[in-house]
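Just one chain follows, in the form predicted alone, and it is written as C-alpha cells.
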Amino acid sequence: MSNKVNQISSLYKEKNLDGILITSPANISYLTNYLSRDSWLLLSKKGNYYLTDSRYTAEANKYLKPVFLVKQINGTGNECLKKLSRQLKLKNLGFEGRHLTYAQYHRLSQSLGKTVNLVHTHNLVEDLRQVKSADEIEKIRFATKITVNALNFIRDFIQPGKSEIEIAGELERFIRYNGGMGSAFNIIVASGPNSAFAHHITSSRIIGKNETVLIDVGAEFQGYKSDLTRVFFSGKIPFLAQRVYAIVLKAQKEAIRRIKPGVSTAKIDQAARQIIAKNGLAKAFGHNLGHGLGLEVHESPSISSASASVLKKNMVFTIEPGIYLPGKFGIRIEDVILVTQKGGEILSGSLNK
C-alpha cells in the first residue's frame, strides 16, 4: 500500500472511522498517482476501492492494481457505495465536507440509510498535499519551465494591433506543442486599462501603442500546474509604470528573501505589503500575496495576512504582489517558489526582470 494511503488511513482511524470517501478529483489523483476523472475513492480498513464507470475501468485496472480494487459503477455511485458499505460492514464513514454539495450529501445519506453514519472531515488530504514529494516538485518544475518558455516566446508577438485573445491563443498553442497538457487555467491577457483588473477576462480588445500588457499564464504537466505573471509593454514604458513596476519587484524580492522553514506565511505577506504601503499604494494591493500550487492552481498554503500556516521544506507556492490603478494600468509579478532548507528557490528563474 502506498505511503500516502497509509497516512490517510492512520488519520481516519484516529477519528474512529471505518473508512473515508474521497470525492475531490485532485485528492484522488494525489492518493492514487493517477489522474482522476469521474470517480470516487473509498478507503477502508478492509480494502481500498476506486469507483468509476465503464469509460475508465480498463485503464484504471491497468494503473491502479493491486493497491486499489476497481469497481465499475453500474447505475449510480450511491448505489455502488451502498453495496460496498454493506459488504465491508461500514458503520462510520468519513466524507470530504468541502467537496460534497448539500444535495449530494442528502442523496448519499438517503441511499446509505441508518446503518452508515456519515462523518464530516476537513482537509485531511489537502494538509498532506502541502509538502511536495521529489516527483511532484519535478513535475511542477517542468510545468514552470514550459510556462517560462511560453512567456519568452510571446514577447515578439505583443505588438500594437494584436488582440488579447490572439495572444492567449498563441500561448495555448505553444504550451501544447512543448510538452504541456494545456494551460493550467484560462489565460489572462490584460492590455491597457484592462490590466488594472486583477483577474481580467481576456477579451477581443486591440492593444494600442505604449500600453501595459499583463499576462497571467500557467501550464499543466501530468496533472501538476504552474502559474506565472509577467508585464510587457507595447512600446515606450511610461514613467509612472516604471515606478510602480520597481515597487512591485522590490516587494516581491523582500518577500522571497524572508522565505525559509519555520516562518509564518502571514509574515511573508506582511513583508511585501509594507513596502507597497510605504510608497502610498497600500489600497492598490488588495489580494493575497500568494497561494499554494500543485494538482490545483490554488491550494494550501495561503500566503496572506489571515493565514496561520507556517512554511515547511518542500512547500511550493506563488509570490505575486500587484498594484492596480483603475483607468490606467496594473502591474503584477508572479513567480513559483520552492521552500528549501536554506530559503526560497525561484523555480521560474531570475528576479532581474
The other form holds:
Protein chains: 2
Amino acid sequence: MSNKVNQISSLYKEKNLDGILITSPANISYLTNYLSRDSWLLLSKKGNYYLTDSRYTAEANKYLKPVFLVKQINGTGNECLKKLSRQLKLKNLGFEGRHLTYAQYHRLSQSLGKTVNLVHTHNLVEDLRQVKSADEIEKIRFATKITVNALNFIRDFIQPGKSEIEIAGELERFIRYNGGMGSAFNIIVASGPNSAFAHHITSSRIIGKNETVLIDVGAEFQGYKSDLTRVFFSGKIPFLAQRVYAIVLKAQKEAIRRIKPGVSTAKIDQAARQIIAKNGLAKAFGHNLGHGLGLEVHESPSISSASASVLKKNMVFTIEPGIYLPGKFGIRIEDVILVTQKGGEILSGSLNK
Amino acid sequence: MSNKVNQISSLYKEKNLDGILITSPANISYLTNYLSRDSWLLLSKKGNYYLTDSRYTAEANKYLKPVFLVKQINGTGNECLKKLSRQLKLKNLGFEGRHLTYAQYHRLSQSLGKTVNLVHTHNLVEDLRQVKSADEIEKIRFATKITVNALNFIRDFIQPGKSEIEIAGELERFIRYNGGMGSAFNIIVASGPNSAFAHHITSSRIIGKNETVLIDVGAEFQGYKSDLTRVFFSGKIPFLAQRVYAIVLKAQKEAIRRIKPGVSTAKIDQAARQIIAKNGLAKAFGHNLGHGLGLEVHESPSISSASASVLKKNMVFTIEPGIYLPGKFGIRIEDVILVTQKGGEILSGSLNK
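Now that the form predicted alone has been shown, please provide the structure of the form predicted together with a further copy of the same chain.
To see the whole picture, the full complex is given below, headed by that same chain.
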C-alpha cells in the first residue's frame, strides 16, 4: 500500500474510526497519484475504494489497482457508499467537513442511516501535503519554470496602449504553448492605480506612460501550481516607485534569508514586516507574507504571524511582501521557495527582480 | 427595494423565517447586480446587509446603497453575523445548504448559539434566476457573440500538426482581446479519439490528418457566461463522421423546434433522444440534452428527461446532443437558446454548423 495511504490510515485509526471518506479532489489526487475528477475515496480497515461513475472506471482501473479497488457508481454516490458501509461494517466513519457542503452532508447522513456515525475530521490529508515528495517538487519546479519564461516573454509587451486583459491573454497563450495546462488561477494584470488593489480583477484598462504594471501569474503542470508576481514599468520608473520597490525587495530578502527547517513561519513573516514597518509603511502591507502551494494554489502552511507552523524540509511556499498606496500604485514581489536541509532555494530564482 | 430582493423576502417570510443568509457568490451577484467577492448577504425583515471586509467596503458603499447596508467585517464573518443577529433579533434564519461547507455551517452555528435557529433552504434564489431579465439576456447575448467570433476565428488554425492545448491558448487569447473577461470554463479541445470522451481534458496531443476536432468553449462577460460546441475536421470528413454529424444535427433541430413556453424540458430531451435512438445509437448519447446558463455555466433548468421543469419565457439554456463512439470519435453540437413568446431564439444562430 502507498506510504501516504498508510499514514492516513494510522491517523483515522488513532481517532477510533473504521474509515474515512475523502471528498476533496486535491486530497484524492494526492493519495492516488492520479488527477481525480468526479470521484470519492473511501479508506477503511477492510479495503480502500475509489468511487467513480462509468465514464472513468476503465481508466481508473488501469491506474489505481492494486492499491485501490475501483467501485462504479451506478445510482448515486450516497447509495453506493451505503452498500459499501454495510459490506465493510463501518460504524464510525470520518469525513472532511471542509469538503462536503451542508446539503451533501445532510443527504449522506440520511442515506447511511443510524448505523453509521459520521465524524468530522480536520485537515488530515492537508497536513500531510505540506511536505512535498521529490516527484511533487519536480512538478512544482517545472510549473515555476514555465511561469518564469512567461514573465520573461511578456516584458516587451508591456507598453503604453496595451490593455491589462490583452497582457493576460498573451500570458495564458504562452503557458499553453510551453508545457502548461493553463494558468493556475485568474491572472492578475494591474496597471497604474489598479496595482494598489491587492486583489484587482484584470480589466480592459489601457496602460499609460511610466506606470507600474503588476503581474501575478502561475502555471499548472500535471496538477501542480506555481505562483509568481513581478512589477514592470511602462517607461521610466517614478522615483517613489523606486523607493517602495527597494523596500519590498529588502523585506523579501530578509524573509527568505531566515528560511530553514525549524524556524517558525511567524518569524519569517516578522522579518519582512519589520523592514516595511521601519519605513513607516506597516499599514500598507495588509496581507499574509505567503502561502504553501502544490496541488492547490493556496494550501498549508500559511506564512503569517498568526500561524503556529514551523518550517520543515521540502515544504514549498511563496514569499510575497507588498506595499499598496491607494490611488497611487502597489508593489508586490513574489517567489516560490523550497525549504532545503540548510536554508531556502528560490525555485523562481532565475527571474530578475 | 429591488424587485428580486422583494421576491426572496416574500419567500423566506412564507417559510416563517426572520431572514436568510445568502452565501453563494452567484446568488449575491444576482440580488445585488454587483459582481460579488468575499461577501455574504443577510436579508432580514429589519434590513438587508452586505457583509464584506475592509478591502471592498468603499466600493460596495458606492454601488449598493440604499438597497443594502454595507457592514464591514473586522474580525470574522461569524462574529459580525452574531452581532447583527442580536441587533435584528433574528430567531429563525434561513441559509443555503448547497453554499456553506459542513465546517462553515458548524462554526456559524456555534457562533450564533442557541438563540438563532438555522434553517436549511433549497434553491430559493436559483429558482428565481432561471428566468432572465432584459439586461441579463443582453449580457449572455454578448458573451455568446464573443464565443461565436472565437470559433469563426479558430477555423483556419485547425490543421494537422497543431496541438489541442495550442488551440485552447489561441481561443483564450481571442476572447480576452475581444471583450471577454476570459473563458467561462476550461476550454475543451478534443481531437481524434479524444473527442469520443465527453469530458476530455485538453491535452498536448498533436492533431493528425482528417480527424474530428471537437471544441467546447464559452466566454465570460460581466459575470455572464456562454457555452458553445462545434466539431471541425482537419482535412476530409470521414464518411462515418458525416453520417453521425447529420444525426446529431437533426436531433438538435428537432429539440429546438419544440421549444416554447409551457413545454416540459423532458419533451425537449425526448425529441432529440428519439432521433438518436432511431439510428440505433441511444447508448452513445449518455448525458443530458442541455442546461441553463447565466451567472454560472451550469444552472437551472436542466434539460433532461428526469427533470420536471416547464419552459418559461426568457429562460436561457444550451441544447447539446452528442454521439460518442469509443476509440473512434465523438460529435456534439451545442447552441444557446432563449425562450421567446412563441418559440426559441438561437443566440448563437449566426455560427455555421
